[in-house]
Protein chains: 4
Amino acid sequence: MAVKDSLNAGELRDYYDSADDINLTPGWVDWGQHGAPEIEPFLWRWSQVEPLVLKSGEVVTPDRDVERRTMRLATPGLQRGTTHTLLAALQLLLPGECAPSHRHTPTAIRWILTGEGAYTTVEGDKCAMEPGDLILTPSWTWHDHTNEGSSPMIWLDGLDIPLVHYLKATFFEQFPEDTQPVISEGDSVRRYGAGSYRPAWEQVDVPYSPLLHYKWAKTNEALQNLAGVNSSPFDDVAIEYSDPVTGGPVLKTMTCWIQMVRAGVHTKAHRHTASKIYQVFRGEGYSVIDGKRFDWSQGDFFVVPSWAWHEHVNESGEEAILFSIQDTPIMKSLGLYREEPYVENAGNQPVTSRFEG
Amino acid sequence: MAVKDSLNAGELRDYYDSADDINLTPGWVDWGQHGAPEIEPFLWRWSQVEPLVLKSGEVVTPDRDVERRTMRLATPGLQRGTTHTLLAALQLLLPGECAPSHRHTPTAIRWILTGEGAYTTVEGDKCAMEPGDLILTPSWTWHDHTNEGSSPMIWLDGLDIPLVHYLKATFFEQFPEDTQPVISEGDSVRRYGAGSYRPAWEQVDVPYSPLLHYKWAKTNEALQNLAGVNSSPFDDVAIEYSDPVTGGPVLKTMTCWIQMVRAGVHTKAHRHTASKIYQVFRGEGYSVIDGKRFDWSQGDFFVVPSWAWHEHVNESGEEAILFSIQDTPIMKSLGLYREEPYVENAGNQPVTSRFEG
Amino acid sequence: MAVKDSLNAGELRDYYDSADDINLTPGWVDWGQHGAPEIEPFLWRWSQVEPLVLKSGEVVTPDRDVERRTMRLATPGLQRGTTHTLLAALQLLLPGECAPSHRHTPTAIRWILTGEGAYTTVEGDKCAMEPGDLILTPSWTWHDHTNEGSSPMIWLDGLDIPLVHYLKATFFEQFPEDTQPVISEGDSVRRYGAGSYRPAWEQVDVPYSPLLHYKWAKTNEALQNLAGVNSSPFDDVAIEYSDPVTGGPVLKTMTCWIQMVRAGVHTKAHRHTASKIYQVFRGEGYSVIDGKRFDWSQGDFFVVPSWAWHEHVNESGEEAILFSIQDTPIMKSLGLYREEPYVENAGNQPVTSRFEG
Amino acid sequence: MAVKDSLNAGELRDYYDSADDINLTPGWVDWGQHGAPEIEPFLWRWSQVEPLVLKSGEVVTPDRDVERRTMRLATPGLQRGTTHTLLAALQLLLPGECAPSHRHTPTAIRWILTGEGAYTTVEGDKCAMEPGDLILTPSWTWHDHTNEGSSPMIWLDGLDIPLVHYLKATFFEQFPEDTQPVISEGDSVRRYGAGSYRPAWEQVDVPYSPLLHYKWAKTNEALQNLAGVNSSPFDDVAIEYSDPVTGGPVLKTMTCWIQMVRAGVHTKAHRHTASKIYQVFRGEGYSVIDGKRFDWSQGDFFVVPSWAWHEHVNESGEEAILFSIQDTPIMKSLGLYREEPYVENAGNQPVTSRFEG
């Protein structure tokens, strides 16, 4: 045993007390191996979420007091996050409303779920929001949302607020007016949206992707094209949105995926130190996360915590499409990304329980 | 005067001779400032080129003796190049023919001009050749061309042969068979062609762009989109094809541009240490290169040598579209790229002569 | 006011309850601007620390039960860290002892304080520990410490444990034996230690600096040389240890500095989103951190939290030398680094209090 | 046979003529495999070179007419280069002389051979020239040389003039005065010379190594240290000078090596697409280049052309030290670097001839 017996109990207590007096703590405590994830995988059903999101329109107005009207996906065990690094929330914007202009160091994405007629302005570029679109509002970019349509608009916000807060790097600023001036409409798409082409003379002088808006039609085209030729054993047809200038992830702290689990596919399980938040964009199926089965269908959200085994299954006759945000870039930048396949049982976990919600 | 008079003429001659005997040469000779380009700008008319290219089909067969049936654009003053670093040539492939499979360290692009029904296979991926398509065959990739259609196929080959030859790095190898096995059809497009999306799990382990084929429809979409929002003073609406993984030029030694000179546009002149070879894909207009006017219309080719002043003019009522290859990546990689605007005369050169061809 | 009055108090309570039932939380709570740092700057006196560190030798043995005999610098408000991302601790190794071999994903540095005759073995390379030396044990490298000398050895451990723990990426493994085999002695220094020279044929295939040991003689030479020619307004003569292969910081999550505050120098104040832990290697002076004066002399430790104003003063006639570890690489990798100068009062803070310890 | 017989001889001649008329040339000519190097390896003896270099002091003065008094190593077959890309020359500067200040796009290195008391000023930093020192004058940096000592100063100039000239990127400018103002003395060494340490706050805003001067004492220390621990089969103890900020080669177009062939060592042969120019700094031995033996001793120069097999032998009892410049960075930047070991005969070439000089 490591603790010597040269000091008696009282002397030992005195020793610890005198260390405590000058803010020293004994370090002979193992920091532990990486045990079970402290947060549990979880799932939110759209059928339950949507009414409450719609009702939030009766509760609060997105003015300068609240800035945004959102309902956060609060994973059990976490106070202000959906994973330890990321936060997902549903934002509602009613016809005629405007979520006022501001900027903050946390980075955000918007994944458009329902409605039409609204737009987000990012650094002066007006981006029309349509279901399946991904809109980026990178760290410290001015942005505001306006609903000029006639129906409620709901989208998924994904942010790295827990990380930025942990790193004590949260800064926030309001724009002097409720909305920033619109300088252009869809310019980022027209300049960088066609794919592997770029304005030949432009120097990109912003520290983020000059493409801020990924339209669903193109995203779907990419997905369908890839589905014809290749797939991953763990994720089936998985596509990462990329920054046209660097070829890397669209954001420094988050990456976004669109993923098809084809009809009849049952992937192998693996785990990694990245955590993920999924939205079921289309179709139905289930995922097995750390041995628990999570059935999902269109509109649902679920979270795969860091280092949790996970696999995806589509027993329906239709393709299922999943959107996700992941903190992979954080882990890779800091040299902390790890991944391992589940090797027993032909790569699939025994299902030991089922999420009842 | 720098030469001293301490040695008389005979002694000086003896001195130079004894140096020459042991392969020393006096260095007191200025290496000169960058004077006028040693090669002149030049233009080839499609109306003259096409019949001779078609006739080459009667002269030679693309078998293992000749490998390729091409007619090279030989700029006056250069023996084996179109610029000092690049070579452009027209390749003809008749119905039923196959240009046999090989690979070489010079890098090549194929810019498809006329015909249908042919394809290039690059490292096993079959790429259908259609006018306006750009196909890459990077350094040391296996490639062959087959015409399964019913009409002659003509395309522009662009290569860095003069550079690679100068650098004594030319290697060449024949594939054991006339054609390599086709493993996939259009996979590079289906995996990387949709734009800023990439297969999430793939590690690109080749030292070149995993996208080998840029289809005209997408290229044109990029061009039309950009035309609506931005333009360069020197090149009007200029787009650089890019590598989806790096965001940089598609090749290490050459970059490719598609460029629209809109109706009524007259650009400013500038010059740079990169050289360019243009093909007029659509429309008509003229360029002024070092004070000489070069009128061009659909199908023509012209060369802008290194450090030559140049500007483009479209006085027609229709857009003109120019494709080009340029050696810019070489100059930038080696720290030798320079560019300067023409400042006199409001940025436009006086026209002092006209190319008669 | 943002909260509407369309729901009465009971309805509102019901609404929040039903959201809570399905793990949704209303997001209309400002996440706040970056307020005062939650941790206070703090200082530990060597005169108080050293006796307790030496006494730890009577309390515990660095065997497989405890792995390491360390006393941690526990900043008030933090349970297991010195800043929110970094942990500093004093390690004691008595003559004849060995701190057994292991590896872990947290990255560590060793800054040698007192003693002689001990060494650290890192991935088979035996590094003799002498005061002023910096030894790196990057993430997932095998390391163990052995004291073959006749006096107690004390050094400062700096680790990113709080960060890695927060990111749920802590992995730990014991080497099968107490010590790993010694393959070489000082090889990393002999291969990469002379400066801007590298073995011409070696491919560095590890994801960390191939130079693991920065000897004090060279560090001091660098510091003295720089002192003759240049200084920073905020940090006086400040040197960052660098990775010879990348030119960047020595570790992905921490950077190390050696810094001279010359006699008579009073720097300007600034603040940044990086946090720092200092050790006073030589000399005496004081720092003003968020308006509080911290007097320090040889052997003391102090912490500058994220976004705290700080400036350094040396009123003695001798140079003061400070070693520090900082989490700057984390903040820069994630795009969250910010810095600003203190502009009022000619750049120096009014001193409003004094640390009494 | 590829050439068809559908055209008779006259028709064929007419066809070629009409192509020639419009500057088209038939491409059905193989560009050939990479054959024997067109330049031969060569060697210059110091005993022959030195007297002629010294005598050049009687012939010419380094004033604005000639700029520099150099004798170039002219490899047989090349007009103005020592290899196809690089030029080496011996420069003589007599006591009291100054080689006037200028800058040019070709990049240069200076490897100091004999003399004392002279210095090179590079962008205002005065660098004392001592035998074994390497001084960089990167592309477009102002530089001049002054001999304040009492003996003739001789050094080796290495430049990429042939490359830059080939790429039509040669620019040259004279400084308005014969010498530029001296702003600092040895600053680049004092800021970046100690090794893997860098001024913590400095942003390097020049496109070249901020360390311009590599002193012999450090170079030798690096060499001796490495000799104790590791060696390359092809080059024995070979060190590449590196840029402290990037960790890469010191220049974009040339790399510099210092290399020890230890007593008794006979390396294996290999070849690569890079070319090299060697100076024998100390000791004696021989190299076998493409089967020919080149005996060398202190002061000699020899050239290893691209793709020539080469190996080094030291049969003396003393270490031999070789300095070299190489065009490797060009080849690697452009994706054209290749290397292969000589596999027959246990890795050593049969010696079939001997260089007689």
The other form holds:
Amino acid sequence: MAVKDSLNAGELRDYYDSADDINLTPGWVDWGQHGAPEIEPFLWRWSQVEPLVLKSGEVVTPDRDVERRTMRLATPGLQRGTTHTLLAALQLLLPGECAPSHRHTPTAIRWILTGEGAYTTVEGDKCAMEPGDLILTPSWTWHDHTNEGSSPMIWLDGLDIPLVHYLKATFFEQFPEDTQPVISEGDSVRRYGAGSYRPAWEQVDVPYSPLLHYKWAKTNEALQNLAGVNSSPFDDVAIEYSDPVTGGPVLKTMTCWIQMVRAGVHTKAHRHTASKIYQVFRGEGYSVIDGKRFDWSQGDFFVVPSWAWHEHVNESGEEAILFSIQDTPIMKSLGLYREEPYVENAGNQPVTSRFEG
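Okay, that was the form predicted together with a further copy of the same chain. Show me the form predicted alone next.
Nothing else is written out below except the one chain.
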């Protein structure tokens, strides 16, 4: 937009100063320079992360003052969160510990990484935690964590805190006791874990999946079965965890994927307006994100920002399995989701640099 020359330089400066005095900003000045910070792709290595997470057990104890012992995956340039909408953190619970019961408006998921003998109670339903399990703690549901085992328990927390904070809708409440009463054990799995079947007499009316606990054995079975049928050129064998009642994403603001990049597969690149946080559950390989190569192995974490070109490569002789949380439901509900393939160079980006960490 061209600025008219009806005012001289001094008059134009006075005009802008007058607007600034009353906090009125012309939309044609510095447009686009004061938005959200650009998010760069980043990778955290499990070999570096795990020792520090375990060491945190010597620093703090989960109690009423320190609600949760967590270490955030802090993407450079962001004041809070791991992307502009999502926060990922590693939580540690030692044997004999309890993370007190509370509830909050931000929604959370737990992706179990290591350990045994711990459980999460969600709205009275006791969910035994095992590596590869996905547990939901939807918005404003009571939840606490207890470790009755003999080894440390580590899991990935995924929350929509940055989004809820931006919308000024963050609320929190503590349960009167450290733990809520356990009403049932695995009730949501027994009711809704069959997938296409549910109790005929129930009318489910909650804004999230009534299945709170997705067990690894069934997830892996579904993934292996799909591998024998079809695959995506961009993600290879990918499954979205779904609400068994609606068939949609498990939560309103987040969806979760599990995907297999088979041995020898090099996917094609694409980009979309959703951001992703990945955890390498098994195997090794690398991803090319906006031309930069990110080598990963079991346990690592990496971020794919919104509208970043990305593709995955597995040059090993064994399958690689990636778990991810994504903000796709937000973008789709607002009509802002778009996706496009990379069309040059047979669908693969040239590698211009390598992430060294």
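For clarity, a rigid core is taken as the largest C-alpha set superposing within 1.5 Å between two forms. Numbering follows the first chain given and starts at 1. Just so we're clear, the structure is a prediction, and the values are computed from it rather than from any experiment.
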item	value
Core-superposed comparison between the two forms, L334 Cα displacement 2 Å or beyond	no
Rigid core fit then N23 CA moved by 2 Å or more between the two forms	yes
